[in-house]
Amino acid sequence: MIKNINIRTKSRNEFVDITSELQTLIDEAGIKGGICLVYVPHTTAGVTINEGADPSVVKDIQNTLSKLVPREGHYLHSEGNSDAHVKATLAGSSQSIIIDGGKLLLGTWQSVFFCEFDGPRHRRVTVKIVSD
């Protein structure tokens, strides 16, 4: 099975929790063990698991990887968006997830983030979810 949830973002740099939507496409499907798969298809937007209890996680996160990839740098690339394409490719286009008892196989603390580097944007998570 394959399904889309589609994201609006609201900012150029944004982490989406998409924790919830996930676990109503693995309720909807009836899995109870297998594997669900994330992918983000955008070179300028990636998937993270991390921390959602404390939202100054996320801000952390952020923080840092604006510090390390500036919006404005020495990039080759002229449409502007140069440091979007390299925060992307550190965050990854995708995560595997665990399915056990019909859930989401993630500690207790984790969330499944979309992470927006060149919004605001229209978005696409494809998701997979494979059946034991």
The other form holds:
Amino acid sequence: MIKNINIRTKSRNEFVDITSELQTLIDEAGIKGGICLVYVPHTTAGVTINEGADPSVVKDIQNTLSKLVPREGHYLHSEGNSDAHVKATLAGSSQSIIIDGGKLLLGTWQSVFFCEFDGPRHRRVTVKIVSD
Amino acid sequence: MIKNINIRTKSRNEFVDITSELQTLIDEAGIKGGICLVYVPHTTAGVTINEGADPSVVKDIQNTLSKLVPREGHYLHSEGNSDAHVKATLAGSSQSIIIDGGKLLLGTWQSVFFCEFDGPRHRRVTVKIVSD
Amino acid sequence: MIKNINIRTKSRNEFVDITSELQTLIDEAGIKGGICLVYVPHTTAGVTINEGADPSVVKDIQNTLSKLVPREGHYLHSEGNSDAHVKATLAGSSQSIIIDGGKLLLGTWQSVFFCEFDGPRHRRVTVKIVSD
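Form predicted alone done; form predicted in complex with a further copy of the same chain now:
Let us now look at the entire complex, which starts with that chain.
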């Protein structure tokens, strides 16, 4: 089963919590056990799992990445978004999450975040749910 | 099949080799071919695959991450562990490893490491073994 | 189904586009839907997904990683390639890609790159194709 989640980001750097959208897809599929593969088909965006309770945490992650990989620099790529490509590689293009008892088996503080590094844009997350 | 590995870390930053525990779970399950999904349900810890022969290698990785993402900084999150959250995103929350002939198909020098970034703590690694 | 792709790198840092080799393996296996797990069994190399159209992009990623993790530094590991080990952890050892309609479900600009961080060397990428 492959489904898409459509996202409209509003800033250049923005982490969007997609945990509830993922859980809805699993509920709709009626799958009790398996693996949820969350895949980002973009080269200036990624996906990560981190704390969702305090929004300061993802802000700190964004700020730290921007400090490590500044927007301006001696980049060769002429589109002015090389920083976003580097961040995409650092965050990663996919996350694999266990499904157990019909639920994403996330830790207490974990949420799944789409990571926008070159917004605002219309984006897509592709989700494959593999049943046991 | 889902199993947990319990870990007690002793330092703030510490990489714990869990390769033999993973192999034991595969042996106990009697699975010959498939995929082993190693998942960390924490937001200040991660999992990576790197050299296990010389313990200096993971020390160098820890030291480099701490240099890139210092403990003290202009962080918004008030718990004093924003660095650990950033490192968790850089290392990643999961690793997928091929099982072949009943063994983890690791390279000669590869070991699987639980990455503690905010210890000492009691931690858990969740493992799902998917048989072919 | 497990297959290997053999790679001969020519520089210390080099990203090798393996997208067409992966697609060939899927074609040969005749698999229409599933997951392609791309695994690097080395500790000084990794695999990432990023832009394949403009070769400047992966050059910028390599240069940025080398700036963040310099070859020379206060490293403990005596083989002189600690930087490569750190980069391997940052890039990651595997990528999971959805297969749909017999094709890798990559985004328009995405290619899959083997990341050499300590070449030139003979390298191997192990690929497991899991059919639905």
